[in-house]
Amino acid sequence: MATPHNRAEKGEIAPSVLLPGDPLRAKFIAENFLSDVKQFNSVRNMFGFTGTYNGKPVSVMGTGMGCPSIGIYTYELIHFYDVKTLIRIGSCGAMTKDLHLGDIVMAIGASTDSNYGAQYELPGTFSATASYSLLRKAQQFAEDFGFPYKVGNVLSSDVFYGDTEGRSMKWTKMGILAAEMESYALYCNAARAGVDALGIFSVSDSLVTGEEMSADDRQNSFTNMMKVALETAV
């Protein structure tokens, strides 16, 4: 059953999506990693793409960026498609100058200055935190290929372009590794439902040194953590 802003049918979306920010890099992975691939989606230009990975199902979906964003498609993809693994992949800013650009971070938990946790009228603050399963078997496939890779914990925040100087340092202070914009939404909605989520960004800039990859590069080099979401997910 189509939704306002996915096309698909039940049944054409795997049990298990990857979920990069950008539309166009989910376009990347469909056609350089999947076979037998079906497109599902385009609504709003967000595509969707459903394929075969060693043989196995699995669909990459963009959900565009921030936490409304991504916390309105896996939403859908969780209670009207079935999904039970959602695995985020993407972009993020270093915090901690032992990482380097291409690096992977694998986000055990999400901190985040949104308010997306405060629909659930919860007496406290919500710590969202990824499967252990799946963190597990992503770092089992990243030292297999011998990529580097850390985990801990993220920064998910609505600001991009901060007016306060000096606002990352005091979350790196807490142990940030890196920053991005989607994880604790996502790992709201996949623990509210009981289902699977991970968050796995490549480094693209870095908010130590001032390094930072072109747009291109955002879009279309990170394989390093495409092959092991991938592995991860089937």
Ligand code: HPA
Second form
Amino acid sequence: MATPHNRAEKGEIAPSVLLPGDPLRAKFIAENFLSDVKQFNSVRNMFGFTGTYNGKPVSVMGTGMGCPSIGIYTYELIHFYDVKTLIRIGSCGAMTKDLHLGDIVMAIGASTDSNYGAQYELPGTFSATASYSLLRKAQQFAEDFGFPYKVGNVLSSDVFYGDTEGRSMKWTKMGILAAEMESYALYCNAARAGVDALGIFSVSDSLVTGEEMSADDRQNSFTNMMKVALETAV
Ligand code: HPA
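Pass me the form predicted in complex with ligand HPA as well; I've looked at the form predicted alone already.
Let's see the whole complex now, leading with the same chain.
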């Protein structure tokens, strides 16, 4: 049973899936952190792998960038492959000066400028939130490992190269910690289906100071985030 975007058979994907935006990062995680790895998807080069971590099954699959892309892949994982735990891992741009390059951000909620939630035809605005049990677990692992982290609201934006001056400042005034592009759709899909989702990020750049991470630093801080995500997933 394949979908238009995933050629996996039922049973080839674990109930817990890690979701980096970049499919090559999914490959990197499978090769460096998992054992007994089997690739289950290569449609559109959106690579997906299943393996074990600490002896327990876990899958990792790319999502692409933005709400439409992660919306498709996670809908299929939930509804066609019975996935119950979805943990997005990715980079984010800090929107507060209290966050530093390499810090971990856990999204308790996701605000958005996307129209993704319109499909539900709600008589109001939906607050997209993380699974509290996953968030609690992830926070505990970050504490245990001694990794710096913050928990808060993120902005899932449809726009990376925005045209409006001061746009991000308005979100900062509402306490938004960081910008990324996918969590709102992930949290909506999970909420609608009654499954667990969480977004964990590594600060790769700052919209406040303009700082950016070097490629080497990026890799190390990603490793911290991945460890927290893997421990939380299994
Ligand atoms: N905006 C959106 N997504 C991002 C950013 C950003 O500034 N940095 C890393 N991912």
